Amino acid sequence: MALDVSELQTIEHDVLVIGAGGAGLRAAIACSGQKLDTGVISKSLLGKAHTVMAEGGMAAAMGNVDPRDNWKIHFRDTMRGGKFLNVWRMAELHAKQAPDRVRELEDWGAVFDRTKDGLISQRNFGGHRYPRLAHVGDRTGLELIRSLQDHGIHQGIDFHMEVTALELLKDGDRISGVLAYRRETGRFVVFRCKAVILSTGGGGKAWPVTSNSWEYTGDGIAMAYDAGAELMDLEFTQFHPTGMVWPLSVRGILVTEGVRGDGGILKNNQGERFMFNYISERFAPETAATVEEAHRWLEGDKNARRPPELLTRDEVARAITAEVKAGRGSPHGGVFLDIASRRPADFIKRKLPSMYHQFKELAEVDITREPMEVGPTLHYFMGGIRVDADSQQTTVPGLFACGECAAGLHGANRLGGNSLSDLIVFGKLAGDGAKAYIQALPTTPRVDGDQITSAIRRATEILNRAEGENPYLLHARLEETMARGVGIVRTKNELETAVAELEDLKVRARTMKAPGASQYNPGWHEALAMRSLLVTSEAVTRAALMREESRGAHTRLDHPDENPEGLTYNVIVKKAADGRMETEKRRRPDGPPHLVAIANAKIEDLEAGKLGTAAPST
């Protein structure tokens, strides 16, 4: 019998945000604020988004503890952590505009950290040169999320939870709508909009220790994906270097940078502070040397250079990675991670009141007493959906997507605290570029039934099913395949193996099957997320071995160096006219000289207004 799509819920707006994290609601805000009728979908509940896993601060150059910073050294950071992979633009677009950001957050009631004059606190993070981060304790995530929610709800904002998206429909090359579905019932929903504003995060799930949680499953960069948006630099995929690692049912939940911004040291099973041996040449003028150093920077010394322990995250989960194996890890396969020995406990409550709380009872571990045991797990993706930086536009007409799913702003390695501001500033600026395209809109785009009916039998041909392949074994096994394969180190004949066996996958997820209706059935959800989860890994694998150096997070043993030709170009995915998955090494455009100059300025000279002129090295 012939499917009615007419029969089917139909819910219209001009624009709709897929994602109700900190980037999908500051779209929705921008969209809203310009009098456009704008609808929200998640997949979760409202308020249930990994904004709130980012728990050490919002980067953002306001010089409140210390006014030798400014954008242009908030800049420089960005681009030296990203091993000057990043998009220019962004870079420079998200230095400015983050402290407008955050002061706009407090003006809609976010309640931060002061110093003792009254200032928004901020505190050192890996990476930054200065005390950068704005903060509230250690739950500024959380603090972000409730204070767009609290503002967005009076914008006349439409929220949809628990609804997920399937599949983005199109009018031509224009974006028209999407197909999505509610969880709770397994009903099927048309959205019809002008534009797609993309949220989605990124797609954690793919691999086994992981501090993102059932959501991030890819969902946004699969859809883009189908949809013919270009992918870029996803071989980028950043193992933050510490999650907790015992007991076994928390391993991977993130164990915030904070602390060691805060003056935490990582110590190896015999009690050496080892971050000292790991010092990279090129981080080495702007680290500490010594430990006594280091001890004066915690001391307050605003010219005694950051320890260690605050290089960037690619660096630091090489190095534990390196004391594990060889043999000076953890009894259960870290590092230990140090407050109690360097601060009081009373200043690690007031200032880690989460991490506290989630090591007593998740642990049974006093921070202020003992030290954690933390490990590598991966956390988020660099790359993803390739946009225009002003706008945020994708290659599709009248889609966008900004926050983790979108690529561009970290380059090869994003610096901690960075993602919140990244989220808030390309939020914005992804709800204006959508006012700017619907404005200039010829027509209303138009919903293609016959697309709808295709994507809703495609989704429930799982369900009817009498024999097929168990979605939950599938995904177990792609968990091994991204663990083994494509992990912290990487090489040739791993990568290899590991596209061989995620096109085996490919043929067996064609057979899934999830018994029963499609009220309350888990196994359906799984099933349709390892869609999205298998082309997202397909690509972060492709282009893993494309990249055949190692930079920033990528880390290559067959090639361990950086090679100067890889700044030249980034690594593109795309959906060929047959289907199959296309890889490329696509020219990047030379920095603007003026920035170009700055990102390879000295620090004095940025302090003092003067700019470098030579070129970045690699």
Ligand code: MEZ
Contents of the next structure:
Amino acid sequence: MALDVSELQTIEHDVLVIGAGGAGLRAAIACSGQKLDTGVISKSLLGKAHTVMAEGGMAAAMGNVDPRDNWKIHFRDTMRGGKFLNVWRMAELHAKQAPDRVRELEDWGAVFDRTKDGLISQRNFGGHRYPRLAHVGDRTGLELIRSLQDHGIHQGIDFHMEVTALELLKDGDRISGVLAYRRETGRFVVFRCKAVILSTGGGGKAWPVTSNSWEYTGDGIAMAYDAGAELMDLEFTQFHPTGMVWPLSVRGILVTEGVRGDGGILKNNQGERFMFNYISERFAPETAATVEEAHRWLEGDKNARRPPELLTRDEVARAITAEVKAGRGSPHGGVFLDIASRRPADFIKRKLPSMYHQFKELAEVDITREPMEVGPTLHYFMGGIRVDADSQQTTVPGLFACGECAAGLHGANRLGGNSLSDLIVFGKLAGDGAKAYIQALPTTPRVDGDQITSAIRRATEILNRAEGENPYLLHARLEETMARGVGIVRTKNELETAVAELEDLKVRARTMKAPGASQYNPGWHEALAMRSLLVTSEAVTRAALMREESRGAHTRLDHPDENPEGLTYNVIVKKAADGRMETEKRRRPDGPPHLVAIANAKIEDLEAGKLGTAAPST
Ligand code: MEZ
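Hand over the structure of the form predicted together with this ligand; the form predicted on its own is what we had up.
Entire complex below, previous chain first.
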């Protein structure tokens, strides 16, 4: 029977934002604040986003706790943490604009912890030279979402909850809308718009142990890829060093880096503070060499260097993995994280209230008295959709991306706390970029009925075939493949096996079957999400195979060192004309000399303003 697309519900906006985490909300506020009719669709209920998993804070060089901090030192830390693969301009924009974005949040009602002088308080985090993370206890992401939601709703943004985007619609090369469906009723909805902003996060649900919740299936990355956009840096997947390992039902849930930032230490089953054995050459000059020095740092001695627990996440996650592999792990396959012996109970309850409750309720552990058991958990994609640094436009006209689904800011490894500041800096820039694009559009793009019909057929054939593959079983198989072949450490053989398994899963996924009708059908939702998970996982795996070196979060046991050639390219993934996935090493532009000088400068010179004034100017 022919489909009559004119019967479908059609909703018009100037801009449609897909995803209601911090980046999407900030982008929507930028659009509606500039008089664009703005809609936001969210797969889940408003307020439920991976943003809330950034618990410990947002990084911004405000210098409230240590006045030596400035944007140049934040920029330098970000580049060093990203192993210099970051997009220079994005790291510059981020470091310069983050403080204003944080202050603006405060104006919109965010209630930050304060210093004794009444300023926004800032805490230490891995890879950040100074206390830099503006925070609200260990619930910073939640407060960010709450403040943005409140502001956005009052600004008149239209929210469409429990609506999942399926495909991007195009008029020629340009974006013209989105086909989506309502999860509750299964009904399709056509959104007509002049620009789309993707802010859909990463695809952590391809791994069995992850801090990501069910929504994070790489939808935006897969939709952009299908629409012809280029992807970049997907080989860099971040394993946060500290997730819960026990009980099994909550394995992977995040244990904020704020625990280590506030003094927590890591120990193996011999009681040894093992991180001192894993200080790499790059970070040795700024890391405490002895327990005594680390102790002096905790006591506030400004001449003492930072403890090795505050090395970057890639380094700490690898160290924990090595300890467990060497048989020095905790009973449930992690290591011990101890704050109880370092800080008084009232401090822990005040600064880390969620951690206190999380362990008390889920693991029956009182963290003010006992150590926690923790281990790495897949937390974040550094790579994603390739965007222009200033406008956040992808390689498809009218398609913008910001936040975790966009690539560039973090290079090979993200510093903790740089994600919340990423969301608010680049969310705003994406909104501004969409406004400029729409202003220059000669005509309103048209939506194409045939494209909608074939997208609906692709979605409904999962319901309509008599029998086929079970999407839940395919998802479980995908998780096994990614855990075995594309984990913290990788080899050519394992990656090749993973590619072969993914090819097999792709074939099987073509005949997925979800029994029942389209209303309230979780099996159907799962099958639709599997399509995105497979595209994203394949892109990660193929990119990881192509990068034959170890850099940041990408560790190849068969290529254990950084290779200078690795700095000269990014791995780009795109869809070839015949539908195959294509990977390419694309030459990176050289860094602008003024930024290269800052990234390589001595800290003392930056503190003393020797490389020019540290005042930000865009
Ligand atoms: O940026 C993050 O991922 C973050 C702040 C996480 C955390 O440990 O709290």
